[in-house]
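Take a look at this one chain, the form predicted on its own, written out in structure tokens.
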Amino acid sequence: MPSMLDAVVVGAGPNGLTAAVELARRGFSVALFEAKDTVGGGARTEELTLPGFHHDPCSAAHPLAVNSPAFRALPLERYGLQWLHPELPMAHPFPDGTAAVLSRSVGETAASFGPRDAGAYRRLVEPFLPKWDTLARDFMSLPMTALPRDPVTLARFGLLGLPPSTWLTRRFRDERARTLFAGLVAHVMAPLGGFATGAIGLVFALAAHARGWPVARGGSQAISDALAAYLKDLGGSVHTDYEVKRLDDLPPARAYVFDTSPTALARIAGFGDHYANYRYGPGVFKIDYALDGPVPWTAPQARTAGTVQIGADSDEIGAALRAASREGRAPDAPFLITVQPGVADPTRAPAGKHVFWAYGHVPNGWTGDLTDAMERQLERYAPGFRDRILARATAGPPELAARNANYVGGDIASGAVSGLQLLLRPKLSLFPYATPHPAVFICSSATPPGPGVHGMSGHNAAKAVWRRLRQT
């Protein structure tokens, strides 16, 4: 290692990964360290049933990495990545047995939605999919890392979705469009009615027409590691089981690059207050289940599809929401979300078993169990569902933070994704990846454009970071 490196980073989830090989790609030396035994963040992969079961104790499906810019501008195939795809990217089965899709093809999607809504649907989704590469790169890069490429079609994006998702579903006259799209907005723990909603739904919509929501072959660790070992190709190293608790604990460096929650970085590198009104949101109660076959849904769809919303309608689904992120309470009925990598890919099981993964909300901190009543859920939909359990491993909010220090009281998202901190993060500035030293940077989630594996805050980052170093 040199004396000096022009960069170090913190945190080897996936915006500290992109942001490592961002850098080490422009020439830069990049010395990478991780508090876990390995990198991963919220990819990774585990067995955390049976053995020859590999879960996936958070991210399992990928709507926002096979669509990322950044990823997609990485030779992360040639590093053991390989995309599987479903038949169906997403169902969302209803009590009767029937159930709406969302599609790679449009006209599927809104023909489960039933002839009063299929043209509305339609007219919402196709004008923006021919133009989808340049408006995701436009969205995720915001804000002032790049000028947009194609600001109008940005500006009739935002005129739809920074509105709440309840104005943008009033174009829906029947329950099975604004019950899908409600769950699309749930993803990210936001409130129905907050605002810029609506483009949370659309984005999740148009990931899965334009590429699908992909499961990442043998589990999400595959991210993870494709991103690492091309990382040390460009010359950058990584350093596992290695917690930072001071600045003083890191190498000299030109730069310091933190994929960290703001409380972390603060304590690291002593900010005090700097981040006090930073909000973290609701946090999840998760399941990994070790299953002896295939989840025995009563809808056809959800049986081929990779990822499976469990909430009876978009009512059932506010419901849950409120009561975790305002109520203070575990929800009755909690809305699910809920994936199921084998459809796609038999390698995460012994033959003929499952490994499925479900999550229900709870509020931040919670401690309590939500199994019965996710599994109550389950059944209503999928009945002889407990029959088919070999193991399960269940994870609250404070084994989730334990796993990961990110996500503080269990909030997978790295803060609440509502109010302006859905798109100001983690602070009202127009360089969200700057802190009060000028060589210290934050990458994590907790900045634009915030939760999911997309690589995305570590590339805009890493556009800071490069532009400082070149300038001293």
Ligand SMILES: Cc1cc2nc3c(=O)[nH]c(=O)nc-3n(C[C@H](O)[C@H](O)[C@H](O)COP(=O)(O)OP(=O)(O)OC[C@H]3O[C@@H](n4cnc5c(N)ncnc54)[C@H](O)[C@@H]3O)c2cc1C
The other form holds:
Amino acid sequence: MPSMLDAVVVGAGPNGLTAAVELARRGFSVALFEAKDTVGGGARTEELTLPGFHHDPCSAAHPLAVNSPAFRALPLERYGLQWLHPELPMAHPFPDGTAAVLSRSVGETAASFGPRDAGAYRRLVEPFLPKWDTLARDFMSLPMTALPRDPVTLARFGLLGLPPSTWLTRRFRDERARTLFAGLVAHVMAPLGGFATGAIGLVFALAAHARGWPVARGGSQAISDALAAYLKDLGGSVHTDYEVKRLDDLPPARAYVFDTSPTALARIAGFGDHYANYRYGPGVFKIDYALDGPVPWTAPQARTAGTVQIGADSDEIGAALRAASREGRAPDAPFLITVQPGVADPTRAPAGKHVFWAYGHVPNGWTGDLTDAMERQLERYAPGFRDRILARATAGPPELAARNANYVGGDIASGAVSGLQLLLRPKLSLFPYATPHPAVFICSSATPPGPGVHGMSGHNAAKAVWRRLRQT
Ligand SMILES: Cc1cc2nc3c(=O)[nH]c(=O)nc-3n(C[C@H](O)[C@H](O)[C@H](O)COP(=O)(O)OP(=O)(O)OC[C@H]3O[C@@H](n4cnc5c(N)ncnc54)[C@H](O)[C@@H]3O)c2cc1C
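Okay, that's the form predicted on its own, but what's the structure of the form predicted together with the named molecule?
The next block holds the full complex; its first chain is the one shown before.
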């Protein structure tokens, strides 16, 4: 290692790894330090239950990664990353045994909403699809890390997306489309009536039509391993089992980039109450299952989808989100996001067996057990599910926070995705990656564009860092 590095990155989640890669690609010397014994953060894979069952303890479905302008510019396939596409990106079954779907095809999606809403859905998404790549880049580079390439499309998207999702779904006359859309918003744990929540639903829908919601062959660890291998080829070094507690723990460098929560950064860098107003959101209760066979969904569409949303209607989904985020209690009927990677990736479990995961929202720091409520929900849509369980690994907020310091109180979004904090995080600033110290930067999902495996926070932060390094 040189006596003075150009950049040190703390945290090897998708954003820290991307920031490190982007800097190394531009010829800067980079070292990366990670607290855990493997790289990956929220993109990792482990045998959590039984031998031969490869679970993704965190992210598993990757609409944001496969559509990420940052990842698409990196040669990750050369380092082993392979996207596998289920027949359907997502299905949302209903208690009557039917399902709405999010398909690669706009027509199939629209048809699943029924004749009264098919046209409204087409009119909503079709104008954006030809411009999706530019829109994704502009949207994910906000605020102001680059001038928009297509400001008109971005403004049109903003007009639709900035109001609450409940305004946007008024254009649908029936509950099927409204329910599926409410579920999309709930992926980032945002209250359905919150500012800019329409944009969240739209991004997930457009991402499905553009490039699908794939899983990574072998597990999400493949994304992190590809980034780390590329970083090493570029001359960067990776140090695991190295929890950073103070800036003095790190070697001398011209810039420090933190893939951590703002709270941890303030503690490590001595920023006092600089981020004291930063709010954390609800937590989740996550279960990883080893199953004796596929999930016995009643709705046939759900059997072919990578992701399956569980919530009877938009009221039930809204009530579950409100209970966890505002009322300080676990929902009676939790809204569930579930992923069954085995429908696309046979390498995850022994022949005929499956891994499956599900999570529901609970209050930040909640210490209860949601297993029974979650399995009751699953049995409504997949009778006989419990009989297929070989083993389960559960993790509530305390376990999630112990697994990854960024999930404060079990908040997997590393900060509430509500109010202005949805877009302007971790502070109200046009330079969100900068901190009170000119050589210290933050790049985690506590910065725009927020949670998800896309590396764009790392990419945007790296731009701020290399501009500074070139000035000095
Ligand atoms: C249960 C669950 C399901 C999810 N599902 C999906 C999904 O399907 N699709 C999707 O796109 N996203 C999903 N996410 C969200 C996604 O995983 C995160 O938004 C993403 O990983 C954030 O990336 P990051 O790099 O900002 O932080 P992280 O991935 O959280 O990585 C931060 C890293 O920093 C390390 N670190 C923290 N503090 C220190 C320190 N002091 N010293 C050294 N290292 C430190 C941590 O150990 C960690 O490795 C899910 C998350 C969870 C928990």
